[in-house]
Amino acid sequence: MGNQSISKPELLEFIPKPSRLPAVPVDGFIGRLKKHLFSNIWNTLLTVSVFTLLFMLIKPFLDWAIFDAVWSASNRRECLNASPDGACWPGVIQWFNGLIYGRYPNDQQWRINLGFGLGILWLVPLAFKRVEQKILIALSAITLFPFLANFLFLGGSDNQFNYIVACVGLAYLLILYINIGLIYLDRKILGEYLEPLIGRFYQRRAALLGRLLCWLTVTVLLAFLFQNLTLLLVEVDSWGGLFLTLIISGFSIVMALPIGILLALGRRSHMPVFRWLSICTIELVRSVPLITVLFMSVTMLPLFFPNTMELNKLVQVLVAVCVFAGAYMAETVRGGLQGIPPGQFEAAKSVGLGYWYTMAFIILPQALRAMIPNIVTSFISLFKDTTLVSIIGLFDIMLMARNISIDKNWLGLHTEPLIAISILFFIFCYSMSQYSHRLEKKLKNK
């Protein structure tokens, strides 16, 4: 056996696959064409026959909207003998701010103006990367901004209670832009001048209430300024077009989530008082549609209250749109509850947390962040559904763009209004989808 040679395996010989060729940059906007829609003869007929059908069905209506409409009129007779086969929209542009304002005087639109516009700027120090505690910010636009804008819209002389929470959210607000520049001039904010004076005192809560004392000098010198102003009062059955669907949408959509969360939990929970009256108040609103809950809450909803106490039928309807979305919102929260791995309630309960703080800060973020599309989808379909708030009467953008077809001058006109509604809803809409897009990358990459 040791003369036998022992054979060592041959050595697979390495050939090297042939280099492949650079691949060809595809630049300008006829090779990214060519590429997509014209790469070859199968994608070409697809290409094609696409383009074909969506002429076929596009064309009609551009001649029905653009190229054979009436752009002037002054009745729809007129338009009619202008261009039968077209579009009439002098009677969209005539009735174009009743369908934004409804029946909200003219002279006093500027108040709805102002208080979206101070809405939106509650909301645009979100976007500043430098600016900390927006959670903070988010809140305070949540609780004082209503009172605010409650106090623009309605008026009336006797709303001091509105009259000084409007106060205390106005100083907010001029405060959060004051201290946005300060940050960015990398000075001081303003509640950091105070901290030494109040630290000779209490030394503990200096930087807090050195915020807090140049909030209320502020809400008090805001308060002394606008004492004399006096706001007509605006009656809520005068509200409506766009400006009510969209009161009526954000406070939904602004309830919805709190609702939410708190049923969705409620029917987690091992008490079974909360989780079978969270079970019930789910389970019965969703089985019904959303008309039925409105008329409930304007025909029942008043039983539940003295016969003295007269509630207008915007606040009931609030009410039933909010518990309406609340329900819904219920269920996919708990879809995002159930995602949640075991481990880390159990890692919670590890380091000491209770239920709340393990709710708070751990579970539910991690619930809200995997949910964000769902969440975003649910605003968007309660965002269309307040519409129906028009069949209990409510002068919305629905019943506006009806009004505009029984006018004597425009009888009849009901397509043109309903297209108009459809771009603005458009608008909002895909508005909301895309900034989810946007949420959900941001939050991805942290």
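Everything numeric in this text was worked out from a predicted model, so none of it was measured. Positions refer to the first chain, counted from 1. Superpose the two forms; the largest set of C-alphas matching within 1.5 Å is the rigid core. What changes on going to the form predicted together with the partner chain:
- With the core held fixed, Arg76 shows a CA shift below 2 Å between the two forms.
- Once the cores line up, the CA of Asn162 ends up less than 2 angstroms apart between the two forms.
- Core-superposed comparison between the two forms: the CA of Asn312 stays below a 2 Å shift.
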Contents of the next structure:
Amino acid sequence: MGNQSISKPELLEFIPKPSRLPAVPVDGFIGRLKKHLFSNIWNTLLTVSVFTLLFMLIKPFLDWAIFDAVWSASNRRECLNASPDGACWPGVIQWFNGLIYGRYPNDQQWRINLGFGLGILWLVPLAFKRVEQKILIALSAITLFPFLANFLFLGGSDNQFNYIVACVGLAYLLILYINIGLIYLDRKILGEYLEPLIGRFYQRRAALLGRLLCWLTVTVLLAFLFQNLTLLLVEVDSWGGLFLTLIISGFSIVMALPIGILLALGRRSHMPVFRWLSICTIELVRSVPLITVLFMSVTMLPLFFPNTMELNKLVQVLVAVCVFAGAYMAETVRGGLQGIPPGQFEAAKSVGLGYWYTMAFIILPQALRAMIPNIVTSFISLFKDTTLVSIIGLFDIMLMARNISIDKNWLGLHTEPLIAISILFFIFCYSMSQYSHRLEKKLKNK
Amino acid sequence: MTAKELIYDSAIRAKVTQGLAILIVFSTGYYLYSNIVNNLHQMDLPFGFDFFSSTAGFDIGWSIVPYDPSMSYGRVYLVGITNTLILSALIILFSTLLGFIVGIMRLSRNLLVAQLARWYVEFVRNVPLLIQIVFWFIVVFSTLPGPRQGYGFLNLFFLNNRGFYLPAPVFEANFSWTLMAIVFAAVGSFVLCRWSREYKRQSGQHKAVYRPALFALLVFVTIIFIATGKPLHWSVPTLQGFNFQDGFYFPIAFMAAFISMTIYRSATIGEMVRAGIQSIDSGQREAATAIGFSRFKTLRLVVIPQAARAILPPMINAWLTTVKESSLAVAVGFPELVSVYMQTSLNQTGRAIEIVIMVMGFYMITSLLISFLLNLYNQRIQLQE
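Any chance you could show the form predicted together with the partner chain after that form predicted alone?
Full assembly next; the chain just shown is listed first.
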């Protein structure tokens, strides 16, 4: 045993390979250029060929659109005389007002600006950190703002109900801004000043009643203030341009939300009647193109109502687009609802909340917050799809742009208006999509 | 059971609400129905599809199936459907190919190529399709020179302001033999592939059947084709007078719709492809490289099969959208279903309800059919967990 005859395996001497050279740093502009564009022969070849291609495409376009373009002329003949190979922008510039406001009377256009300004003002508080109950603000914007906008845009003086609701809305907005000012000054908000007064008569709901009373007072004040205000009636037929496009897409996305939520809840309901009604509606609407829905609402919808009823084209289009957008929104909402963990439902049930309370206070707020990026995406596609209304003859921005070419001064001017509205759409949609992208990232990181 | 228990019993509540819902739906339906009956009665247009067989009397610019104005509205419906289908099929094919190229370009290591693809996608996606269609129609295709001065390629393809002309195959009677040979070859190669896979599974040995089999079948088809006297020739478009004769052509409305929609869809499909490929964990690729797969094999055997699972469901949706979207060709006057049926026929007959039902029915059936078939396929390739 003790024999040590078993020869030891010969140990190999470990010879390390020479260490690799440090990587060449690729700092700086030149380094990055080299890394990304000219790393090897093929890459360089690719870069050069793509660059040449781009140059060949972009240079003629820039020549046409900017360097050879005509910027001031009074008709197309002058344009062609000045520069036959350049763009003729004066036509677009002259019609710019029409592209934005359609055939709305020039001296009344401040109403549109005011309306959209108020709409933006309504949504601005949503971005403030210290403002509470943002859902209420959003809800009020959805329910009250359309009346205010309708009052401003349509005008006329025979619709008392609309006038009163518009005053209610304006009062809400006014109080909202006064309250925001008070909050940032660390004072009590308006309604709370009335609390002790009401508390003397009715203790239980003093806070709520105080706010309501304050709202009512301001409404009445406003209603008296503006009672002599009569706005010129501007018929729906002369609405047009970007204004009309925004009205259709904005109204539809706002209406699509409640429709979509109801349909999505119906689709997930345990009651077979609601489930099947929702499934049928959603799938039916989603399987047909928007243009057929539009044609249907124009040709078939009037048959559904007693023929004494006059439907204007805008209302028909709005109904069609709302239903269409609602069905798509339902699928978006469904996606949001599916993302809520079942523990949330169970927790709500175990504290004794019923179906509607669970949905309204537990599930939907979470689902909707997660869905905001998707809602913005839906709005972008709806905004683009709204151009289809030009096919059935509404003077939206697309049809206004097409109409420039039949103006006797700008006969045959097709390209420039199309390019102009393309750029406009691109700016709108691209910035919105970037916004939704950023929001998505922010929500993901939370 | 007391009254209170009855009210708060969830099963009873559910039944009552559903009953109420049915009641509301039916009564609304009845109200609308009675209005329709009333209105139609006043317009003297009883509901019915009898107009289907009456003469249409208007011409249609371009159709795959033979059509002339003396034919019925039924034929018009068929013409609309075939035109829609051929337009959407071509768009689906080419936009998917282009979309793959765009998606791969977006992942290129070359910065310029990646950025080019990115801005292509951004620009195409953020401008409404309708504007793009009209742009291609008015600005590009309508401004092409006339047939005499138009562009030609190899004297076979011609592009001018009337349309795109290309050679058309003309089949003679004997061609049915070749057709049968092709069917036989297809079935034969399918069976062979099945057999070789089964053989490999059982014996573990690989039999090189694909290439020899393919070659043999190709030779077989060619022999049959020559033996029956080459029963196929091409009808080449030739300029005669002011227009082209023979061959086959797509009108510029078709070309505008086809090109703009192909570009539009390719942008969305490109994004799907990019997202699908990016969703593959980089470890998969590294593992494939580590066991010595080549770049191409890595792509073919590791990346693409997994990416396909992520890409396919949105791709199905994109294809469905394409079929629906092809209806936008109505804006440039291409005679597809909405244009010939919902516009022209509806204006002539006034049968709003019947026509809307028929057109929507077509889109619904197509959508349901495509999504059903593709979902079946999708279920097959998804991971079995």
